[in-house]
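Here's a solo chain for you in structure tokens, the form predicted on its own.
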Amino acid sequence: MSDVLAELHAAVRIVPDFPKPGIMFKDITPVLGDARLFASATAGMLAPWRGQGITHVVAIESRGFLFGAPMAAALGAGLVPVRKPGKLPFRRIREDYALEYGTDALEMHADALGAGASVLVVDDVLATGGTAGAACTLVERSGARVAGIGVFIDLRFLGGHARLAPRRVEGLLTYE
């Protein structure tokens, strides 16, 4: 592992039993409060996708706002939010989903995306892909073509990247 990776991990402070018993959370936010970290967990995350074609970064309400915005300016490309239920003002799609811990439901402007957009979805942590296959649906539902899913924390041993399966996952930090 890199010098810069084992800083990351480091900086990750795992929480216990939250958000309910048993999880243990992983907090990014001593990463974020860092410049130099926060700078080379984007850099990290944007490195794979350098190249692609990308030409919008969906990102995932609300941590993945914080990495797929700064993404989304170093591709070059628009940053189109993914967002919890009654948060976007126009026209909507909308896709139900399970989580690890519950139940949920994200929405998309309907005039976000189009044919022929080539989309990087972008959040904080991949556990069991519930979050992200949502997101995926609804690009996919637009008429757009999902590249690749890009997240800062890939929680492998949910198996999140099975659900996803055969998008193509990049995570910077995984846990096995």
Second form
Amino acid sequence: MSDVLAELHAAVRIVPDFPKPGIMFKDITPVLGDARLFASATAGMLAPWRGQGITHVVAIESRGFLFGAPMAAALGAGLVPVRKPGKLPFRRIREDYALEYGTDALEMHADALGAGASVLVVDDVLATGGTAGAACTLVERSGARVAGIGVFIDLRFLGGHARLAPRRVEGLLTYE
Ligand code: AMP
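Right, the form predicted on its own is done, so what does the form predicted in complex with adenosine monophosphate look like?
Starting with the chain above, the whole complex follows.
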């Protein structure tokens, strides 16, 4: 592992039993709060996608916004927020998805992407892949193409890759 990846790994704070018992929460705020580490994190997340013709970054509420916005600016791409229900003001499309207990939903503006768009979906953490999968489905339902999914932290052992296959997934930090 490179020095900078080791530093980023060390900076992610693991908070046990948040927000509920059994979850080992990956707290990225120490990375965000350090100018050099935050720049390294976004640069590392960007690297696989440079020169890939990305026209839009779709960022998932809410921590996906934190990485997605600087990545869109650096790629010269548009930024499209995917949000929890009831937050977006205009005409929306909605995708429901299963959680471990119950369901959740995400929404996107219906006119945010056109047929020619090539989209990078961004979030902070990939766990089971339900959230990113729902965002990909919204992109594909709007007629655009998912070029791939970029995350800061990939919790490989939770099976997100399989759920998102055959789409390309790139995570900067991997937990096996
Ligand atoms: P999933 O849909 O299971 O892939 O969960 C991904 C979403 O839940 C992302 O938006 C993450 O921000 C959040 N998430 C899931 N597990 C964790 C974790 N261990 N630490 C921090 N965030 C998590």
